[in-house]
Each structure stands twice: as C-alpha cells, then as structure tokens.
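The form predicted alone is given below as one chain in structure tokens.
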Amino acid sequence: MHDLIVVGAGLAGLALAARAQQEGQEVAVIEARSRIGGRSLAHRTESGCYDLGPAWIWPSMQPRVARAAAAFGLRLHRQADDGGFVFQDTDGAVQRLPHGFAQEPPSMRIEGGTTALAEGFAARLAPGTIRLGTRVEHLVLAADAVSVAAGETRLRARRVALALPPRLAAAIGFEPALPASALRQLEAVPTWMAGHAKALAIYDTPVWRASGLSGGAFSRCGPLGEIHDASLPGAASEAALFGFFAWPAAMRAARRATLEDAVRAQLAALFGPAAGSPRALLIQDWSADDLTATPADAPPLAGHPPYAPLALPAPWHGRVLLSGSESAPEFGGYLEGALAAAEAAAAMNAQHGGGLPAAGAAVGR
C-alpha cells in the first residue's frame, strides 16, 4: 500500500509528489494523458521549445517558480518588446505606434519552457513512480486506505491528493459520494484559462523586425487579442509569434474550419503580407480538451477568480486532498499557484503521517 497517490503530473502534482518522497514516503503518480505537464505544453523544434500553454512568469513575484527554476539550473530570459507596436481597432483598421509595450515588473520566459519545470520534479522521482496514460474514475473509502480505481488499475494509498481542477475532481466518482453541495462547489471553480485558445506561428526569419516592430500587438476584432514575440533566445534559423485568442469557445468552434487561415490573414494585416505564410501554425485550444476543461470552463472570464484552499468534507476530509492550482492559497491558477498548493497539500499529508486523519468539516473556500 502506498503512503499517498498523486492524481495528476502536472506541476503541481509533481512538485506534491517529490516532496512526499523526498521525505521517504512511497508514492505514485497517475496521469491520464500520455505526457507529463499537465496545462504546460512544449513544442519542440531542432532550435527549442516553444510554449502552447502558460509561458511567463515574474520572479519578483513568483518567488516559488524562480527557486525552482534556479534549482533545476534554468535560464530565463526577458520577453522581447524592443520595437513599435501595432493596434487593430474593431473595424479591422491597423495602426503602428514606434514604441513598444514594456510590461513592468518584466515577464520573463524560461529558456526550454514552462514544461521543463514539470520535468525537473519528474526527474527527482524514482524510476516507475508515475503511470501515464491511466484515468482515475473512482475512490472508494476504507477504514484503513483509498482504493483507486483507473481502468485495469487498482491501488491502495493513506491518502490521495487530487492535483487537478476542481471541476475535474468532481467528475470522478466517491464512495461513500460526495454531498450535492461539495460537488456543487467543486463545480463552480473556474479552471483558470480552460477556456482559451493560443496560437504560435514560426518562421525562417523574424519578418516583423525588419519594419521595426516588436511582434508586439493588440487586436479588437481578432481572431487573436495579443500577440507576442515567442522567438527563442540564439536561435538563427527560427523566429516565432504567439498569440490568445479573443473569439470565444463557442466562436472558435464555429469557425475551426477556416481558423488558420483567419489567424494568416490577421498577421499579415499587423506585421505585413510576409507574416501571413508563416512556415508552420499550431493552435493549442485548451476548451476542446477534456483533461483541462469542462463545458462550464467554456464562457469567457470577466477577470481573474478569487480562488482559495479547498477541502473535502467528512468522511473524506484529509483522506483526500484538493492540491490543485485552482485550490492554492494564493496565485491560484497560475504555475506559483501550483507550487502554493502543493507547498499546502504537504504540509497536511505530513501533519497526518502514517496515521489516518479525523474527520473534518464540509468543503471550505
């Protein structure tokens, strides 16, 4: 029997898990997709990595995120900005500004990207810890364990810690089952940019320094809001955009057909006709993907959610962990998120120990 089971490798559940066997407990990791990372997502090409979900971070005020990158000796280096920036008005109509958007404190990218965080704490891990491709449908309580149940898989754990959203956890199925109102609140927590799309063009050469742009833009009528430089630090032969979008889930949906080449067209109109034929275009839409979002992710978010702990209610309470990004203390949502909530889940798996918990009281924001 294990001492806990992480469901999820994402980095909130790797960084959980190595911290849980650092400490000589045994544990395992389950992850139904085929890959570690969870919403950080890597495209790599012969120059690098290139980052399909969550790609800044700001040290100053993320400090969990600079000590892990320090730790696992990655680079970070400045966002580009350097040069004009371009406006798109609601009619389509573009306007070049000959200075660029600075944003202050500075975002910063991790050289080998966001993912490269997730890999440092897989790689602390014993061999064998994680199972990929295994989808946890069920937790049954016992006097003495969890019994998890993922396809063909059973294990048995002290405690289980759900590195998931909300949403998500509440899809499994409990037994005993969870009250409607534990499962209506897990429910109303938004997954943090489950609902977004984001596009990422690459080219020989990065067409738009030539006119004396940053790469920077901001668009009214889209299909993209924003738009960035996402060219990789000494790379010669290879220059990149990235780009949210601002069509809505429901929009992107409509139109999937011709969404490329919305996206060509709308570089083109903002950086010149050579923008438009980028040499590749990838769009990450994190709304179709049923491992980040549910249908209820899909509306837009007027602003950031003010997102707090969670905890299971009796009997569940401590046998269960929430260790989310969604349920951190504080930047919930985000990659210091992660970390926040996995700094949280420890320090409740080690209060515990060995023991089994008391019961607690219900589900608490």
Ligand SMILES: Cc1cc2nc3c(=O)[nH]c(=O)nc-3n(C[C@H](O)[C@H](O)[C@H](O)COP(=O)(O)OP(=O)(O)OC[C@H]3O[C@@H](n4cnc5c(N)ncnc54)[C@H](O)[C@@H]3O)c2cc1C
Second form
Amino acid sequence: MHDLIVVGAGLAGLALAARAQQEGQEVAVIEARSRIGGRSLAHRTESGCYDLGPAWIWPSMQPRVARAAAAFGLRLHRQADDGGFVFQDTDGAVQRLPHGFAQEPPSMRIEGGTTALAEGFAARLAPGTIRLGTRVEHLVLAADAVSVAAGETRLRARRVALALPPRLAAAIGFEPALPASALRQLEAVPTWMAGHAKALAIYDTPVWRASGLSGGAFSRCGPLGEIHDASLPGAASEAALFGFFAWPAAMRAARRATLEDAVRAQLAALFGPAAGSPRALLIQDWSADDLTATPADAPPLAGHPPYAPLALPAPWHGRVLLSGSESAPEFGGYLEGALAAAEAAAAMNAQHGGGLPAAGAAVGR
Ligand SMILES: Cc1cc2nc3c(=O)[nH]c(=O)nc-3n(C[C@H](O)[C@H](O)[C@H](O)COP(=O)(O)OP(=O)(O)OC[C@H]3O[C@@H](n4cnc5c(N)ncnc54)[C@H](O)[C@@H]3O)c2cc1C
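Output the structure of the form predicted in complex with the ligand; the preceding block shows the form predicted alone.
Starting with the chain above, the whole complex follows.
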C-alpha cells in the first residue's frame, strides 16, 4: 500500500510527488498520457524546444517557478519584442507600427521549454515512481485505503491527490458517489487555456526582422489573435513565430481542413510574403485534447476565473485531495499555481495519512 498516489504527471503532480517522496513517503504517480508535463508540451528540433503549451513565466511575481527554474539550473530569456508591431483590424487591414508593446513585467521564457520544470521534478523521483499510459477511471473508498482503478491496474493508498483540472476529476468514478452538487461544482471550474490553440511556424531565418518587425502582432479578424517571436536564443539556422488563435474552438473545428492555409495567409499578410511559407507549421488545439479539456471548455472565457482551493465533501474529505493548478490557493491556472497547489497538498499530506480535514471550501455542501 502506498502512502500517496498522485494522479496526473503535470507540473503540479510531479512537484507534489517529489516533495512527498523526499519526506520519506511511498509514492506512485499515475499518468494517462505516454509522457509527463501535462499542458507543458515541447516541440523539439535540432535547435532546441518550442512550447506548444505554456511558454511564459513572470519570476518577479512568481517565486515558486523562479525557485524551481534556479534549482534546476534553467536559463531564462526575455520574450523578444524589439522592433515594429503589426495590428490587423476586423476587415483584415494591416497597420505596421514602428514600436512594439513592451510587456510589463516582461514575460520570460525557459530555455528547454516549460517542460524542463516538469522534467526537473521528475528527475528527483525514484525510478519506477511514474506509471505512464494509465488513465485512472475509478476510486473506491474503504476504511483504511483508497483503491485506484485504471484499466487492469489496481493500486491502494492511504491518500490520493488528483493533480488535474477539476472538470477531469469530475469525470472519474467515485464509490461511494460524490453528491450531485459536488460534481456540478467541479464541472463549473473552467480549465485555464483549455479552449485555446496555438500555432507554431518555423523558418530558416527571422523574415519579419528584415522589415524591422518584432514578430509581434494583434489581430481582430484571425485566425490568430496574438502573435509573438518564438525564436530560440542562439539558434543560427532557425527562427519561429507562435500565435494564439482568436477563432474559438467551434470555428476551428468547423474549418479544420483549411486552418493551416488560413494561418499561412494571415502570416503573409502581417509580416510579408516570405512569412507565409514557414519550413514547418504546427497547430496544437488543446480544446480537442480530452486529457485537458471537456466540451464545457470550448466557449471562450470572459477573463481569468477566480480560482480557489477546493476540497471534496465527506466521506472523501481529506482522503482525496484536489491538487491541480485550478485548485491553487494563489496564481490558480498558471504554472505558479500548479506549484502552489502542490505545496498546499504536500502540507496537508505531510500531517499523516487518512482522515484529516483538508483545507479549502468543500464542494457540494
Ligand atoms: C495554450 C496554453 C498556454 C498557456 N500559457 C501559460 C503561460 O504562458 N504561463 C503559465 O503560467 N501558464 C500557462 N498555461 C497554463 C499552464 O499550462 C497550467 O497552469 C499548468 O500546466 C497546469 O499544470 P497541472 O499539473 O495543474 O495540470 P496539467 O498540466 O493539465 O496536468 C494534469 C495531468 O493529469 C493527467 N490526467 C488527466 N486525467 C487523468 C486521469 N484520469 N488519469 C491519469 N492522468 C490523468 C493529464 O494527462 C495531465 O498530464 C497555458 C496553458 C495552455 C493550454
């Protein structure tokens, strides 16, 4: 029997598992994907790693990611924004402004991508701690243990931490069942950025810089709504742009067959004809990834949701913790929130196994 089973090998789950194991607990991490990192996803080329999920951190405001990056020896670099900025109106008209929009505080990128944070925590775990390709389907509560069922796999632990979005926690079977009100409250918590998609265009050279442009653009017509330079520092024979789609998930799905052509045409309109012919074009649509998003995540959010700690009602209270970024005490939804949630869950778990009340407003009361 384990002391702790962590479900989800994203940043939150790996940080929690590393801490609990360091404190001497028997820990297993169960991950549905064939890789770690969750929403952190790298596209690797010979020149390095590009982020298809989260790319930015703000170390001046976010102490946990700053500490983790320093502990893992990761180099940070400022989001490039030197040069002119492009604005595209609703009718497609393009305006080139001589100056950029400096981000304040500056967004920083991690050399090696944000997956390097997850990899840093994973490297601290004893070999064999993480089981990949194992999707947890069912939790059964007994007096002394929580049983975790994932396909043919059955594991038992004194406590389980669901280090994943609340909407995905609600999709797991609970025996005894969670009250309907608790399920509704979990399902009501949006997963940050889950409805979004990112495009990455890779070039031989930064064609936009030849015309004095930074690679930054805002568009009111799409398909991309916000574009930035994604080039890797020091990469001599490669440059890149990334963009967030402005078109919502339903529109992207309806236009899937022509989406790449639409992106190429937009890049050419914004940055000149050469930008319309990238060496490679990748689209990562998180709304179509059922280990991140549910159909409820498809409609665009009006703003950043007011995330707060969550706890399950009795008899699950204190036996199954919610410890993904969307349950964080602060910075919920962000990478910093993933580490804050892990820290809070580790503190609860460290007290001792089983039965302790967990902090956070219990859902379904
Ligand atoms: C496009 C995009 C851009 C973003 N940009 C930024 C940014 O610039 N800066 C920032 O700070 N944040 C950003 N974010 C948010 C950031 O990605 C998240 O805050 C962070 O990755 C959450 O980590 P997590 O470990 O809580 O969850 P996740 O990374 O979602 O990890 C949860 C894990 O649980 C697994 N899982 C789910 N269900 C099961 C199951 N039943 N059984 C087993 N495993 C399961 C999943 O496969 C996944 O690996 C962005 C997100 C996206 C999608």
